[in-house]
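Quick heads-up: it's one chain on its own, the form predicted on its own, in structure tokens.
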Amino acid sequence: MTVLVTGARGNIGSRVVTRLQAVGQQIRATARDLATLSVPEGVETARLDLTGEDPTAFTEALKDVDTVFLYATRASAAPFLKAAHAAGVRHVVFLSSPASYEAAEFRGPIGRIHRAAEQDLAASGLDHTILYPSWLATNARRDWGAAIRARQPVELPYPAAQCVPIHPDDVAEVAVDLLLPDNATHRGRMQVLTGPASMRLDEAVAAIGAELGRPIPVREISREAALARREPWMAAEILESLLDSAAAAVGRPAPITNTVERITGRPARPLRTWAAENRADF
């Protein structure tokens, strides 16, 4: 049987594809535009728009599919989920976000998107497990990479906000365990995934500096300054929600779980491991 990986060009989806192939699993990787999708040799691909409304458009992607790796979309994926149920899909692993339930974010845009997607999944009747990964280590590259490469201070509106960085490979490896057709040991309603340690954002910057062998200065800026420097690709409403979450996390240790170790059999990787693997990005 086949594992369908949606969002196969994404940060986590691409890693899921690579790891499924490594264990010899039949995979079908999908994207709305196959021209943007690059997969390892031998991996089958299919065009798939999760938010489409024509059930017949899902037939090819879902043929002989046993399990599905799914991500949240802004528009409803309910028609796809209905088609997946009709096609006999046995389990869905859904990549969600703690914003779905955390007090500072669940009413915000990120929380609303993920809660709506979870509700569609629950209504579909499909057996599923929801993954809630903590702060992805790759956020450091996205948010701080340009400043670090330019040897400029990393500007943070809430440097004392606490997070638990998680290596994206840990998320992918948990997902693969849950997706393998003959492995149902850890399937459940949800799995909360975190890295091994809660740390302040400025401590996370320092951890990257330690791997680079040089200190990285941090400059605290106001909330207003952060909003004024918003990147065009990030909606103002989303940045407001992220700032609300950071403000709520100041001085408050972030929750830590042992889920990664319990499922994969090895401890979650620390941030410095990810930083060492990605030195060239900084």
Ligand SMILES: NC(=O)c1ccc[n+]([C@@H]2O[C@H](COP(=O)([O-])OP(=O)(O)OC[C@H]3O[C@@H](n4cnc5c(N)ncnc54)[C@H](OP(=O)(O)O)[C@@H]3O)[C@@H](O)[C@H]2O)c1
Contents of the next structure:
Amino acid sequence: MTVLVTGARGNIGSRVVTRLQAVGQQIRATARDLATLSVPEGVETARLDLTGEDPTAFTEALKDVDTVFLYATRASAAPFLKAAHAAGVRHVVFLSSPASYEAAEFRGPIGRIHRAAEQDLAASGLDHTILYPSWLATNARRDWGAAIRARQPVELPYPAAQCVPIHPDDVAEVAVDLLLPDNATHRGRMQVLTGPASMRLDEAVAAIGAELGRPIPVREISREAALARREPWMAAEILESLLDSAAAAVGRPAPITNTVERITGRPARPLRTWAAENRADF
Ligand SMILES: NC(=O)c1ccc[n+]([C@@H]2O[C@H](COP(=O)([O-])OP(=O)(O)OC[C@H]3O[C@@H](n4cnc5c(N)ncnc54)[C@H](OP(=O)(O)O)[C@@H]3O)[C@@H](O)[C@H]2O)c1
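Please supply the coordinates for the form predicted together with the named molecule, as a counterpart to the form predicted on its own shown previously.
Starting with the chain above, the whole complex follows.
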């Protein structure tokens, strides 16, 4: 049987593909545009837009599929989930976000998108597990990479906001455990995944600097300045929501769970491990 990996180009999706292949699992890796997708040799690919309206694409992508790794989408993926149920999919592992339930983002767009996707999944009748990872370490590259590379200060509107960086490999390894056929021990529940330590955002910057062997200056900026410097690829309402969440996390250490160790048998990796592996990006 095949594991269908949606978003196989994504930070987590690509790692899920690599790990499934390493254990000899049959995989179908999908992307909306196959020209953007590069997969390890031997991995089957298929074009798939989860919010598309092409039932043939769903049928082809779902042929012989036992389990699905699913990303959240802005529009509803309900027709795809219906097709997955009809195709006999036995389990879905959904990458959600704590924004789905945390007060600061509950009513914001990130909360709404993930909650709507969870409701679609519940309504589909598909057996599923929801993953709630904490602050992805890859955010550091997305949000601070350009400044660090340019040897400029990292500008933070809420430097004292607490986050729990989680290594994307830890998220992928948990997902793979849940996706493997007949490996049902941890399925069917919500799994809240965190890294090993809560830290302030400026401490996360410092941890990357320690790994690079040079201090990275941080400059506190106002919320208004952060909004004015919004990158074009980030919708204004998403940035507003992220800022609300950071504001709510100031001085509040975030909870730590043992989920990564409980499921993978290994402790969650610290941020410095991710930084060491990704030095070239900084
Ligand atoms: N950032 C955080 O701190 C954080 C914390 C908790 C949870 N999360 C969750 O994790 C996600 C980010 O994970 P990531 O870094 O691995 O994401 P990523 O690298 O940005 O990849 C997102 C993937 O989603 C796929 N996708 C989006 N819309 C789709 C659609 N309509 N049909 C099919 N595929 C679609 C994309 O597929 P294509 O290749 O076709 O574009 C892409 O590969 C967030 O969106 C959120 O749901 C994030």
